[in-house]
Amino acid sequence: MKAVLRPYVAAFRARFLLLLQYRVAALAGFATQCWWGAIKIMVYAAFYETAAAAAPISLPNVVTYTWLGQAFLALLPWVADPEVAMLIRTGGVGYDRLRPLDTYSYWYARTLGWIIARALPRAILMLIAAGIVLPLVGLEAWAWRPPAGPEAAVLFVAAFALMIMLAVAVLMLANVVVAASLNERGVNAVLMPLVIVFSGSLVPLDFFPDTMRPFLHAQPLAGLVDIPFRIYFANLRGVAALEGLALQAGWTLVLIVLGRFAMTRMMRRLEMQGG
């Protein structure tokens, strides 16, 4: 088993270490996400001053939800892996087809390294700024709070792992579409608004009308933000939290199966020209 996994681990590690070198991009992303996080919190604070009784989530939890969203923003699958588009345009995909590896798993490992490397430095900086610095300067009300308790912390670890796996499964479907269409612009234009709205990144899904909530909580993109973050501050606990984890795992499995099927069909039709 170790020998089988070694090339995929190597692919993940190589992509991860390569992208960790872009420190300026990480700092720029962190600064931007701090700015937008502060703006969103101010908007929520103004809303809660006039309609706190109608809010489904308390303001401290919404503040934490916002900082979590900003910290892990780069994990969201709103743009296809740019390396896949380059491989298709340059013909480099032919090398991937010649490797004695499962292409889907190989692309999955590389995409996993890509999104984690983009998110990790920003998440660490955000935790320091919003979770440590803000309380120290007397802004506890605006700070990123720790998990609601030991149970919430343990369940969040599982939810976070499933969140990453689900995000990569979504990206793999996007990568297949890019490979089939030879262009990533259309995929990204459609994927970005869908992920932002239906994951709960724009606003928590509980802020939507009651009639829409059952659908919003059951659809796959809820596992990217809404489910793990609500587990974090114990809005989902006990059986409800386990149901959320089951939804994440179930949709991840479904999307991986669909991605494999789509990739198989795409690779059969892929033509390479030149020499």
Partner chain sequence: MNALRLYGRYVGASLRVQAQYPAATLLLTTGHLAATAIEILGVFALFHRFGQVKGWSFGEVALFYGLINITFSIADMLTRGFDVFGTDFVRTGAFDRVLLRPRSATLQLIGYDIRLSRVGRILQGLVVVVLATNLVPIHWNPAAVAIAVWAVAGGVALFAGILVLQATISFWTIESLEAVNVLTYGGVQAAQYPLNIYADWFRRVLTFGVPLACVAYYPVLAILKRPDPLGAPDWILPLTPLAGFAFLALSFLAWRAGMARYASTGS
Second form
Amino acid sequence: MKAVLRPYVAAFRARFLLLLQYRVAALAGFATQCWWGAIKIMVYAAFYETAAAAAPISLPNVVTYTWLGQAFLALLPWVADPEVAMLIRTGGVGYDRLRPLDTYSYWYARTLGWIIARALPRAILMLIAAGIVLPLVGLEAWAWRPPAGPEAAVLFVAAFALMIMLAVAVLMLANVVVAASLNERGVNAVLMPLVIVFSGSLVPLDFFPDTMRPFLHAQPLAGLVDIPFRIYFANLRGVAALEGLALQAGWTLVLIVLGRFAMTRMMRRLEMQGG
Amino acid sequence: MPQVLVEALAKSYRVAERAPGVAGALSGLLRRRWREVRALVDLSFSLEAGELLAFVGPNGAGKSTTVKILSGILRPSSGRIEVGGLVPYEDRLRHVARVGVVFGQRSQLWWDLPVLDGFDLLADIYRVTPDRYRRRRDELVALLRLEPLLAQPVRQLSLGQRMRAEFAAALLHDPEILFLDEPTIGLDAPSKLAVRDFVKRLNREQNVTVLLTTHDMHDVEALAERVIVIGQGRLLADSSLDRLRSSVFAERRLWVDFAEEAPALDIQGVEVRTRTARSLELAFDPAKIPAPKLIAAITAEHAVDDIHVEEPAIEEVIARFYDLHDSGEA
Amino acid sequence: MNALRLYGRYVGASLRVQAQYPAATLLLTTGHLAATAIEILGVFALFHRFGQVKGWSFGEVALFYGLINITFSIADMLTRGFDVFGTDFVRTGAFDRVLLRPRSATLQLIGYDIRLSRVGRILQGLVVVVLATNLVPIHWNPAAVAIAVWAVAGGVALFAGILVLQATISFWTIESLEAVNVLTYGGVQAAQYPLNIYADWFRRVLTFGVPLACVAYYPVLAILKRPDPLGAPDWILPLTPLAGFAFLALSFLAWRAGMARYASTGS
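Please move on to the form predicted in complex with its partner chain, as the form predicted alone is already shown.
All chains and molecules follow, beginning with the one already shown.
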């Protein structure tokens, strides 16, 4: 088993270490996310000040939701892996086909390494800033709070893992479309707004008009933000939380199957074109 | 006044270092160590108009740094440099209008545009007047046989075709000097020959000064009257190829195929290197016994089928040169 | 060939390239339209739930939103070369090629890849402005139009300045820096709401640090003919977009320092 996984682990590791070197990029990402978080929270606060009773989630929870979202923003599948586009353009894909590996899994491992390496330093910094520094300086009203309880914490760990798996599965589909269309910008331009709205990154999904809820809660991207974060502060608990996890897992599987299928077809086409 | 003047040129960079592995990557996030890299330590040479000079040296010797400084992209740490009376990095815009550069590994054409559109745009960028541009373009198109490629987007060209287009692109504004950085890298044999032939004609017929860096010793052999060898940021040699050769290889080789069994030779200053049943490889020092004399001596006593003197290949010359130099330094 | 005509040639070349990939260009344009349409969806969702925010209606916020998006899209269309400078020019070494040409780097960079797709976003911004006009309603007399155009011009200068700064930083970092998204996309985000909903410190940042309020909030107050609830005098409101041009000028000073640094390190 270990021998089988080795190349994929290596692919993950190489990518992960490479990206960790971009110290400035990590700090920059952190700064960006602090700023966005602050703006969003100020906007929410202004609305809540006007009519708090209308809100589906309490202000402290929306604040935590916002910081969580900022901390894990880089885990969202909103741009296809730039390395894939590069590989296609330079013909490096050919090399990948020469390796005695399952290409889907290989790319999956690389992309996983990429997004985790991008997200990890920022998430840690964000946790320190919003979870520790803010309460220390007397701004606990605006801080990132700990999970609602032990049950929420355990469920969140599972939901978080699924969220990453799901994110990479979405990215893999995007990667394949990039590879097939040779156009990363177009793919990203379509992917980004979809992910931002339907994951709940823009606003928690329950802020949208009530009539849209059944659809919003069932679609795959809800598993990227809305479900795990609401599990975190126990807005989803018990059976509802388990349903959320099942939804994440189910969609992850569906997307992986779809991605594999699309990739096989795309590779066959590449082979036929000799490219 | 030489066209290119380089005096005591030096250039150092600072590069970040990190320890390998996860721990190294993490600690690199917090603190970086810097290492000073001296790309050029002390380099001086000059180049007259119309010369063709090859820059030779292993990776990291400082060739690319030199080309970048000469073309005005980099500013040296110290030293003096003038090209056609201008200091390239001080007067970049005026300087680059008079030079052409071809990087073997990079393209200056527009990937998605047809070749001809790229040429038009370059003529605009370099402010070439329309009729001069037309004349120059047609001339280059004919010389480089570009006619059938003009309407194709650059991305569809083969490397050899693209390189020909790159040469035309670098010459549209009629530069006085052409810098070539690894121009034949990755090309197939016919394309390499075409590039060499073109560069030679450009130099001879249009009197364009050419400074070439290359790894391909055949380029040097085919083109350069003069070779500069650099290593570790210093100039190691600046001479003609022949002089360079004789400076490192005192001895020459002579191959003799005999009509009968190879004899035991005993001639002063000649050593038998290898021996088969009917042939000998001899090493001799032309200063002690010139080749014609040696050949005469052998053919006078023995029946010989074939005989030839071998010059050491230039790869060998350069490799040997570095060996000598390293041992001299150590 | 003067700079303006050369710029025209660059535009022509960019359009020809995009015309080779009509499907991709269309996809991208739609994508940009969607990206911004979706933002206003978020704003709408909040208003739908809460009714209004600190005395501002959806229509009024839509005017802030529409103008700042038009502004940003224009800037974004013009400065792509600076935006991708780190990744596409410094890291790949393509900046050497720019330096090898006898034209200013600035001209070559603004001439790089002028993207038609941003038109989608500009159109979307215009649609939102029309929507706001009907909701508020706004009376577009010549003075109001002039203020709007002037605010957009100042805003384009400001965003261009931010992108020039971003490019300048990539001389040091090699990668294009995401942090600048704080000021570009984050700036759009901040400027699409009226300034008085924010905390005090943040208002000061947006007025005196990165003067986004000067190209969005204050001139829009003048268009809406609302006095500043924070007490800025009426006469100053239409003058504030000047700050955007000042910001651009300062950015170019930094850019020159970056160019000097590149010449001494090569990346």
